[in-house]
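We begin with a single chain expressed as structure tokens, specifically the form predicted alone.
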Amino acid sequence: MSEERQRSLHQVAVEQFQRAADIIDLKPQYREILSHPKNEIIVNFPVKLDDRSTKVFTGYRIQHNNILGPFKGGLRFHPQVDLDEVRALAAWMTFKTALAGIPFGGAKGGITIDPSQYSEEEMARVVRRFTHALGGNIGPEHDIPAPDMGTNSQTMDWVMDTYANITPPGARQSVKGVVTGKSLACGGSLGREEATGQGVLYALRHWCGETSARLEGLKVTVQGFGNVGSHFAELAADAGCHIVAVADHTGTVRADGGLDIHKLRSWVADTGGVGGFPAADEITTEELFSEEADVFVPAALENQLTAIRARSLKVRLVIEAANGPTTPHGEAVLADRGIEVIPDILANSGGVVVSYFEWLQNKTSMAWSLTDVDERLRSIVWAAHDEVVVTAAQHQCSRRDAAYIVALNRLADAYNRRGIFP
């Protein structure tokens, strides 16, 4: 396992796309630019804390592409965020986003930091200093960030109110776009907070279309209880699914018969994570990864899913909530077990797509109703998915492969029409 650990995210994430690039044979100047972000911004920024010292964060913005649209991508708060990860996350968005259509390039960024170590008070200046020291490197029409890890709607508030106000007057009005993700009563969208979670329930939706399987029974385990993971295992459960097992940073729980989504999630609202539930017995993380089910959710961090708990499996399918959560060892026991994989980039994708809406009605001034947002949402990750199946098919190749084909196939040929520079 930690000899997986130790590779490169960044060159995990170019070996991804690069497999892909072999089969359609992909131009050699595409894959050069591919292979490297277009713009990596390192911020140092000093905030003062509650107790009136001084602590410099290290704050980043890796822009990787823009030849469709605004870079566009989360922001992470964590303490092991460092520069190859959000390289590699950034790499990741651009994929996503030509997979879905949608006219957004690809980005990421982040601050090494742990938020459970300060106050509301000092993540409020961390974010504004943050903000201020990206400045016009992000913008409505240049570069869009979004919650992520460590991150929700009240830091993109933040982001938004602090931009706005080194914004010209007149023009403050405007910039409510320069993020999404953020609370309906500054701009956000409905459906936004639980669209990643609900576009994974889709992913499962079409894989019981296209096997037969029925979605009433499913037994589901899930790695990661935070947004994606809680929201997704609500949706699936309220949709008939038994979700056997659920694990996060404080424990894992099981239950045979299913857990009670509902109270687990008011359960960690209460106490900061599933650990100690009392309606289930807790087993361990390893344990997790042998519970016998249907389907497994790996939505924590990256590089969880390694050689030897894809050995330990008893599913017939992984679906990527979080991203880059299967190692390439990983990968291949998987595909040499028959275990089917739907990819991150595929399978995660409702965040972003919703995400598109809430620029567009900050766009237009409008704004959707949730019947509006779940239709669309449904709409784009279905045709995204039938791509899949179809290039998969024709190509004979897994469906991450087949997921980098379409994408690299909608940037070969914007970069075919528009040319490279000059």
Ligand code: GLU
Contents of the next structure:
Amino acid sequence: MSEERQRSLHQVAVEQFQRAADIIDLKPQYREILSHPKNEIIVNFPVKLDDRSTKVFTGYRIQHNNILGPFKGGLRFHPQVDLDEVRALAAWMTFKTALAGIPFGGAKGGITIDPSQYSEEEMARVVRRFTHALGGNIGPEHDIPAPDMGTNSQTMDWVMDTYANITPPGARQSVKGVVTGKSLACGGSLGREEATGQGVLYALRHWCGETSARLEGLKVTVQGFGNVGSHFAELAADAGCHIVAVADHTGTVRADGGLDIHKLRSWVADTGGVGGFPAADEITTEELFSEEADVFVPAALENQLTAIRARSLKVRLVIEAANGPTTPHGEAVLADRGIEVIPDILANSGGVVVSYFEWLQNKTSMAWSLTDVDERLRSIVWAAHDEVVVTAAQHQCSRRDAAYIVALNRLADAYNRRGIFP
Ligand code: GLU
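Could you output the structure for the form predicted in complex with the ligand, given that the previous block was the form predicted alone?
Next comes the full complex, and the chain you just saw is listed first.
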């Protein structure tokens, strides 16, 4: 594992797209451009804490690419956030939006912070001061943040309100689309909160269609029970899957016939984590990776699926709900063992796709029904899956390489026509 840790996450992201670039012989100038983020904004800003002391926080916004549309991507609040991680996450957004075929580029931001250590009032001040520090670096036609790990609709409401308040009065109503993932009360979209989990389930349904597997009765293990993991688990359980084991930072629980996910969600809402959930056995994190099932869904941090863990997996399919959950060594082991991987930029694009819907609704002052949102999400996500399957067959490559090929072809088409200024 130490060997795996030596590679920076951004390096891994670059290597992933370079492998696909080799297959299609991408022009060197595009490789060069896409290997670097376009803009890197780092802000240090002071915030008054409840005990009257002042703390300076470091926030990032990395704008990777905007050839296909405004920069787009989440804000992550986590103690592990650093420049390298945000750079990688920003690059993945460029490929994710290009693959989905939505008119956005890629960006990511974050603050190195453990939100659980601060009061709600303190977090409001952190978010507002960060938004103020970013100032004109974000905007509804320029760079549009969204939720990610450690942030939610409340965070986005504060960003939108702060941004509106630093906008001239006549334009305030037109800047709601500066962030997506807002609450419904503030211009959010139906279906946005569960969108990433919904997209992961569509990925699973697509794979079932390809392989003639039945969704009902499929055994699934899930690592991570935050927004993505919990919504996916609930939607999948409602669709008939057996969620046999779930892990988060408080523990790992398993149940032979499948966990009652509705009860687990209320347990987590009350206690803060899955650990100690009655009506389940407690196992270790490592045992999660050797649990017998059909599908493993990593929905937590990066670099979780290492070579050692990939060797112990007893599943047929890995669906990457998290960004970058599989290490390069882990990926090689999975390929060796014939375990199929639906890659992150394809599997977890549901969030940004519904962010696009929210942005469109804000632009047109409309509110779509949940059925509308879900139908459109499914059609975009499945179209991308179809393209990936065809491309993988055409080039005899993995789904990850194929996903990057589809994205790179879209980016290259735009560069070919626009040229490089001046
Ligand atoms: N943070 C999510 C992601 O990694 C959503 C980004 C967005 O909606 O802009 O894809």
